[in-house]
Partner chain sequence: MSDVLVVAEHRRGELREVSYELLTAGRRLADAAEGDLHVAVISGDVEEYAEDLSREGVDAIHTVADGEEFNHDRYVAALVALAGDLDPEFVITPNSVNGLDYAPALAGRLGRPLVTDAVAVDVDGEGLVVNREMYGSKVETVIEVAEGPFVVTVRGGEFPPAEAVAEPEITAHDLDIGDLGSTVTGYEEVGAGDVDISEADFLVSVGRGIEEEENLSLIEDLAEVTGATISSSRPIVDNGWLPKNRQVGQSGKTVTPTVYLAIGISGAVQHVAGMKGAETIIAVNKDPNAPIFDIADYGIVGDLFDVVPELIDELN
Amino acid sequence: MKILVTVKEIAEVADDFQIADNEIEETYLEYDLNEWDDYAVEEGVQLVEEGLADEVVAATIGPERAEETIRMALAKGADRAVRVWDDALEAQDLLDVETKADIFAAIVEEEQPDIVLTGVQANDDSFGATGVALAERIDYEWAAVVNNLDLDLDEGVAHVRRELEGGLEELTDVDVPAVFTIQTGINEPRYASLRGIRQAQSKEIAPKTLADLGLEESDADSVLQVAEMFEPEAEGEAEFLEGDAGDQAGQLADVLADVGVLGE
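Could you produce the structure of the sequence above as one chain, in the form predicted alone?
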């Protein structure tokens, strides 16, 4: 059984930063593996360790810089990786869900995985839709916001637990092949060991262009454009209350009275 895990390099912004030409200057950005994808990688690696899968392939859409991020997935146990990028993708402001789903669908066509794992969402754009859109493209069964995954290979089914709104959870069975979007907390992602980091340096990261995947430049066209970027204005101030519980309760009552929540 082969598992494909989609991973994304996300940018974390420094506390103090500057915006120029609708972009945050590079010097204020640090790049890391998307938190939700970290859990998806761990779930795939654990399925291999349990003898339920044979290989984990990580796939990402990103420039050469993203190889540092995807090597973190390799250091944590993924066997090899695919990175898709070219000038047509570089020219886009922001990739929409449809474009990303089309690209990952082309990778699925090449790799033929039995299971695709994605993070529920990404820290930066928070679309939360790529995994489900991908499942529709490749005609796989799917389950979103999965916080427990139990594979039954004999039956060809996955018993999953999904997180719903309002603290509710759903237990359901999904036929394999399938796409699962993985929620944080499903496992405890491991730290990359020094041995794993060294081994990751020799693992394959296959660069692919759209043409390599049988796609056209027009397939990179995204309907999303960055219209404006600005630092939101602070709408309030934080006030720390000092003293013991009684002192803090008294101070809090005064604050609530000052803003008109409580009468005098």
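Small disclaimer: the values here were computed from a predicted structure and weren't measured. Positions refer to the first chain, counted from 1. For the two forms, the rigid core is made up of the largest set of C-alpha atoms that agree within 1.5 Å on superposition. First, how it differs from the form predicted in complex with the partner chain.
- Core-superposed comparison between these two forms: the CA of Glu49 stays below a 2 Å shift.
- Once both forms are fitted on their rigid core, the CA atom of Glu64 lies less than 2 Å apart between these two forms.
- With the core held fixed, Met229 shows a CA shift of 2 Å or greater between these two forms.
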The other form holds:
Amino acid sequence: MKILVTVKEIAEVADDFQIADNEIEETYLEYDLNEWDDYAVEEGVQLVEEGLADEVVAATIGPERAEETIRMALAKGADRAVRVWDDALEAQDLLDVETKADIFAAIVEEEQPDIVLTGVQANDDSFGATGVALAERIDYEWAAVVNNLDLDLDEGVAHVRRELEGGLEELTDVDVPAVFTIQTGINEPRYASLRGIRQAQSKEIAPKTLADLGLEESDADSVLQVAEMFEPEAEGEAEFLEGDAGDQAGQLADVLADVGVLGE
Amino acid sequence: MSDVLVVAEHRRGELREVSYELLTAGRRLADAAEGDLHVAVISGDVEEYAEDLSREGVDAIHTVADGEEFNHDRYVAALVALAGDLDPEFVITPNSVNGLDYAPALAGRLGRPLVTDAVAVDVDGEGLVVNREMYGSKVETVIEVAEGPFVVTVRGGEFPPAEAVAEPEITAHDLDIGDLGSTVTGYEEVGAGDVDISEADFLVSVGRGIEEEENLSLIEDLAEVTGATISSSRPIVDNGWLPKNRQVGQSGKTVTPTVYLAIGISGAVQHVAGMKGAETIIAVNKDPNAPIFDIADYGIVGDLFDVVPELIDELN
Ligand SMILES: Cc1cc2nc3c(=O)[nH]c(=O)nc-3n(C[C@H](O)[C@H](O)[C@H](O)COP(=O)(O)OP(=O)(O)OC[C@H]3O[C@@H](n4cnc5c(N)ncnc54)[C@H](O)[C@@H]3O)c2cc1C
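Structure of the form predicted in complex with the partner chain, please, following the form predicted alone?
Following is the full complex, with the preceding chain placed first.
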């Protein structure tokens, strides 16, 4: 059984930053593996370790720089990776869900995985939609926001838990092949060991263009345009306690005393 | 004339609050597009739900009495059929866990663009304009979607719920749903335990800024001298450092203490969903742009490892 895990290199914004031309300036961005994808990779690798799967392939849409991040997934146990990028993708300012689903669908076509794992969301654009959109595209079943996955290969069913709001979980049986969007907390993602990091250097990251996947340049065209980007308005006006840590703590103690919550 | 179709959400026999909020969002969009507001409600006691959803601004309600609880295959099939009949320009669903379990598939099946997690929606000419947050709520964007018709998921808590009663036309639809590839077999409540943080008057809440499990002792010391109860953001629970019953937020507990002291918590929307009702919110964070400061009453921009020990000293 083969598992495809979609992984994304996400941009994290520095504490202080500037926006110019509806973009955060590059100097204020740092790149990292998307938190939710880390759990998805771990889930895939654990299925191999449990003998339920044979191979974990990581798929990503991203420029060459993203290989650093993909190596992290490889160091944690993914067997190989596919990376899709070209000028048509580079030219978009915000890839829409449809484009991502089209690209991953083309990779599914090539790889024919039985299970696809994605993160619930990517922490930069936060669409939270790629996994389910992909499932629809490739005609697989799916479940979103999964925090427990129990595969019954004989029955061709996955017993999953979906984490709903307010501490409620839904137990659902899903026909396989299927796509699962993975929630944090489902497992404990491992750190990449030194050995893993060394081995990752020799694992394959196959670069592909849209054309390699049988897609057209126009498939990259996003229907979404970022018309404006700004810092959100504060709902209230926070009163900032100034001074050094000692001054701040002193004022905070006064606030707590005034509000009257200081108990035993 | 461009119509709007809002999809209501219910769980275990009750409509969820976001359903009424979406009626408001839908009505605003329908007004901007000079169209009607249709509402779909699928599965469960749809007649009762339809009555509850008969609120100001709603023109028509469509019920599909098939199944009891949410099932995404059923929702997609029913909504594809309804969208075929009604031809709405906009389909609006909640950006809830279940919304994210069917809206992307629905958009794909209908061949429509999808924008998720909208905090504001408007119409500009032929296009849709959506405000949404990115980078963990550090920036807000205005996104233009040129080509409709559209599917949009709307964030809960952003629109006031529609209130006044109305008498829209209610139509029951008998649809052929087809095969289901997934079956809900049950529900389970998690996160019960010895402490009920939703009862606490003073919460000292800790987030990923604490870095290491060992450092939690600092927060324990603070809780000790203040008499506060400890709660946390999700990563602390994901790491197994605190039990699930301490988690505040969308998938954890909703709390309404007199004081919520957030230490090293960024203020992600799913966290804020659980604590924005606190009377006084105080945040300690080294990032002056952390979104938690947008809802805080008092803010300390500083390193928690400097501020918290000083506070403990001060109170001792
Ligand atoms: C479907 C779904 C449901 C979710 N449900 C929940 C939920 O119920 N509850 C929840 O909390 N989250 C939930 N999340 C996760 C949420 O999106 C965030 O990932 C999470 O809230 C982040 O927690 P945090 O603020 O502790 O961590 P981070 O976002 O990493 O923030 C850490 C903060 O600490 C600050 N910091 C770091 N070091 C220091 C220091 N030395 N001194 C002072 N400040 C410091 C940083 O500036 C930063 O602002 C959910 C996500 C999804 C997708």
